[in-house]
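Have a look below at one chain only, the form predicted alone, in structure tokens format.
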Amino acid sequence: MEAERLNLAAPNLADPRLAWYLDARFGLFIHWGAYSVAGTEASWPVMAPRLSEAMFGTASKISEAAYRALPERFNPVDFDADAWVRTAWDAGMRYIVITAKHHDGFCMFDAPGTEYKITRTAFGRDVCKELSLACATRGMRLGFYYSPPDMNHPGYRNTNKPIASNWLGEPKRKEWAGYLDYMESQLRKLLSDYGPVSLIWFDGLCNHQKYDTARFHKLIHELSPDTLINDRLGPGYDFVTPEQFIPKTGIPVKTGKAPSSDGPESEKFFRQVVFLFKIPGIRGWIKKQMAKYSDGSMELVPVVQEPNPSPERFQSWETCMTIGRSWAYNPDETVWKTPRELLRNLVLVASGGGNYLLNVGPTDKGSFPPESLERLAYLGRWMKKNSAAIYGSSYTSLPVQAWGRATRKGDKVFLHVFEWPSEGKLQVAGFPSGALKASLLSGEALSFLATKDGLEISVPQKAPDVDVSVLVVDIDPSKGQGSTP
């Protein structure tokens, strides 16, 4: 009995702004700010200290006063934008997203309306400007992470009170309108003075409505029409952002709603969690749940998924994930993801039509930790040989295979083999008729046989790669083309 036809149509590109994004597949996230001086997580230790420890594994405690004073000691003399971009490019990454401003309000660019910024430190240089120039030279896309919450601004919250008491913001105060104007001035600066901005990565935490989503989406579209917007400021986004996890039950689909926390009820959730942390019996349970967030086994903010969506239903998506456990630099980090784990994560994401935004937290001097450099170099060596199976690829309608995953691009189906068959036969379940040629990605031709269950490919006894070996099957589009990818 003939297997069902393999879907090979590209995801819906009615919006051509997404073309580069869907081609890139792999990007570098950078969480960097004055907090690197203390080796603590960004912002969270002064917003919700116990929650921060549970989620990110940074056990160090820091007072609000000490945290706010960190810029006085922030002098990253080893920062080299060209070296950063070169490292990312060599790893196979094709875009970079840096924290222009995190929740603490400290700006890594020459931001208007504040003295709490890197250009007012001993370092005195505009990190975002230098990075934008380095990216332009290399041909690397650049995006800015921008946090709508701002612990430093008196319009966002009453700064006479401890941050832990009002870190979710106070939109009912008359000063709130002035804060939104402040946000606008900073976004105008980023979108006007730093060259082409490929995307804005908001991180609104929760209750996005209070930031007047429509106002800022309109601003971005008017100032920089090609700039993509993520889902963390409410509806009208271009891509969704699963955090620390890879969707497991299917592929993200369009809903028209913001999957990330939205509405006043989301603030109640945070308040409840912080309150429950005070109860010893419940605190242990919450810590276990937060550990699941860190290792990717819990979908903190789930996204709607379907097994095999049509191109029109497909939702562009991006998993953002730490290379260790912390987002920011943690000198005591011990929970590093293995190179194999990171590589297979990249394949898992690409096989679902998604992008993999892998985070590095630079040191207070401006260099990447050795453990991060080692892993990026490892990924780069694999990508140098196998990137054709990642860039511009997307999902197929093949069922999940016990040995690995599949991606497709045009009339080629790439088989990413995690578990190499010891018997010399790779069984590809559900593969349709119409296979014209099978080979290793390196070019060596392989014999194959169509079976009632799919495709059987004869492979060498030894796997070409110790982590992920790639085979390619050329198909006849007249027989393999379907209505969806």
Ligand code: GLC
Contents of the next structure:
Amino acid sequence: MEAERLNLAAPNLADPRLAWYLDARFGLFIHWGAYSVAGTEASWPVMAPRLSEAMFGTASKISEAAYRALPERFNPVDFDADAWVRTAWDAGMRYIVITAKHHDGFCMFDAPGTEYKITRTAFGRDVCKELSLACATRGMRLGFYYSPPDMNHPGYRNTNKPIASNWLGEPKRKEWAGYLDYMESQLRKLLSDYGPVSLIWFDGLCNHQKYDTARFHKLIHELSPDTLINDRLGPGYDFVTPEQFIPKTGIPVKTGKAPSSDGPESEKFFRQVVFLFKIPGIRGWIKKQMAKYSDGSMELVPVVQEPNPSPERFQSWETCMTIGRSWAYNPDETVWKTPRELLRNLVLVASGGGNYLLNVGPTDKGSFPPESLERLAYLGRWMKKNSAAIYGSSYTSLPVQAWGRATRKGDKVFLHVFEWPSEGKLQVAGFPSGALKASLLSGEALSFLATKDGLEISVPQKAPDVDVSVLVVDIDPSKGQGSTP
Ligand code: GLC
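What would the structure be for the form predicted in complex with this ligand, rather than the form predicted alone?
In what comes next, the whole complex appears, and the chain from above leads the way.
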């Protein structure tokens, strides 16, 4: 019982489908499409331009006609799937999720039922297929982001009207049924012709019920039982997806419900924000709130959290986050997250039992922007030495420590030190008695003693790493180590 409280059992391993996912911890999100030609955010500039600017920081001065014509100029001759996969792998990432179709409806695969797809451009190649082959060669997992909202399909909305007027879709029109069939044919294709698909990452925006959640979950389970499904198409999901933020008050727990907007009332949120934007006095306030979305200080779609849930209550989760401010390629990006921030985010996420899905927006030519490459390489250098403290690790019941965070794997507790102690002693508050051994992750043994507050470890004067130094404490779970501090 005590052992359970220290989470000796890996969370959620009751479902073996999740084993690889919990082990991987770190993935690459790719937002790539014809929008990259304009260097504008994906889809949003024609759906809700002002909101787009406020949320993603990209100028959205593009007409609907110009946006829709972007595929004519999309010719990513530098695209090299192997190079992408190598870059991600070297960064320590163990899965990739690419936008097979964003809200604009343009397909990055040889999609049935449409000409609005990459294989009908001058480029003509099937990006998703090439990526799936490259991933298979490397042992990299691959998942597809698939947007149920589809601005291009006349069954989703009356395409004779401006997108801004009906971007939330028109499920009451008789054409809607045809749209759901179209969605089904595309998901069938993705799950049949693209090798093993490790996950489907829906982005249903709101009112998921209009897409007939049960039908699509069933379809995926039938075609590919091991494929994981995120929470953005409603209940029945495998993991939840805090966007741009890392849960701060605890660990996500199962609720049985969709944490994100599920019912029809959720559309009101978008309608209200778009409406309020028209009012000059309120516009400034909304912009400030939206800036909080992009810097991660606002939980736009909150997840339910508890301090130290049992493995049974634990809800697998994944924070998706931009590396700059926008999802798609933005040639004018100025707000890049620092490598240190990204690295510490990865640790914060892992210490809460979550996955970190870090996004890159490749250029219209098909390469990763240099600022992204630099950051991925930086993360990779750290992961090369410290990944044992990340892969397959999960949360501990230790209280939050002033100097950093802890993760745990089996009988090892990893201490990720952000603030290295100047006095040569690291105090680990609340550590249970009976630690067997303490060392730097690189191997050097450290002396330690149990104090009334926990554990005191003698450490070298100089931090082994400028951002996050990792120590390991070996514990013996059979000797009372399971007791919650
Ligand atoms: C937002 C946006 C979308 C982006 C997604 C990734 O919900 O709608 O553009 O793809 O975040 O999480």
